[in-house]
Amino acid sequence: MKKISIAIDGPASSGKSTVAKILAKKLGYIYCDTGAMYRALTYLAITKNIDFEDEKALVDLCLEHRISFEQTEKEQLVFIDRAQVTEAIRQPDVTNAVSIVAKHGAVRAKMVELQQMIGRAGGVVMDGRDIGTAVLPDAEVKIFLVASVIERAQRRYKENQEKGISTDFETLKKEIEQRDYLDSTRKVSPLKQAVDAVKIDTTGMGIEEVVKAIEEIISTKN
């Protein structure tokens, strides 16, 4: 069976990485979790204390540092170096810290530069905001996956009590409404769902169905 490139996008907690994750492995295929290469580039940012809006300075932290990932029998591992910042990428202060960091150009066409090596190949599932219009545009697989604002909320919130960080569900609620409006309205690749990509509302479905969903629709390109 040929091994084919998946593009999973859509919003803030719409499931794409947990479904992205679920499938790669079903499959045999490298999951490529684009969200986190920008969350470690922000966290960077943070910690040596580089300006959100400092175009350069952000794109050099993308050449002086290398970010990975290893895949475990549980999760998939992000590193920067060598240094493992998988919980660390997922506090508060870089949730919202970056879609201020993903808005600039030459920060995405050096990131795109990265994932596109790594989707070259093939036998990949890969998602994000822009994978099916912007890094992966020859994907044999497009999905944009949507959910209620309300929902994505409620997903937040029982993924950061499960993970002991605190946070009030109004202000998840508000904080997810803010991110959909940065993603979508940004001058360079901007949240949009491609022409080819098929969409599906995930709102009331359970993963289960949502992979399974995605499983029919790659069925039909072998």
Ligand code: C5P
The other form holds:
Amino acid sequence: MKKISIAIDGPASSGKSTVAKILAKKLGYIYCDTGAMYRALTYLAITKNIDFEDEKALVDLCLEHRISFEQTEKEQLVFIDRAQVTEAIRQPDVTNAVSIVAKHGAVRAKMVELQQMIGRAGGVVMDGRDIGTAVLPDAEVKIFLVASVIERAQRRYKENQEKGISTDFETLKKEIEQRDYLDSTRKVSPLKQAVDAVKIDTTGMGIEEVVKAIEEIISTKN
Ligand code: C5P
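Having seen the form predicted alone, could you give me the form predicted together with the ligand?
Every component of the complex follows; first up is the chain already shown.
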């Protein structure tokens, strides 16, 4: 079967990465979590005391350091140079700053360059905010995943609990709303459904159900 590109976009905690990982494994495709790349850069900026508004300094960080992934049987590990930052980039300090770092055009240009290199050969499931609109505009399958903000906050709350991160539900909900607002109103490549993307509202749907719905869409492309 021909190797295609699958773009999965949507707001925070809409289930993109869970679904993308399962699909990539089933298809034997590469999985690329583009949010992890913006998170890694934000983590770097925090550790190096770089102002989130300093676009030039953020681009310099991209040039000076290498963000990479390693796929294990269990999970996708994220590295900055040789340091593993998989857990560190999911902490609230990074989550609450990442949308500021990700709004800069020059930062996005660097990230998109890397993402397009990863996706060049096809056989990729890539998730993010601008994959269908900017990173892989020719992807054969484009999905836009949405869910109610209450359900998304509940999912994130449960995930955090399992990871031992304590959070207040209302705060979490506000943070998700704020991140969606910043991501969808920024000037460069805002979070937006591509005209040729299929929208799936996952509110009340189980993961397997969502995966199945996307598999059906994929089967029409082969
Ligand atoms: O997907 P995740 O929630 O980990 O993404 C973290 C943040 O990275 C998003 O809120 C957004 O600001 C940024 N992002 C982006 N473009 C992408 C992926 C993520 O701007 N393609």
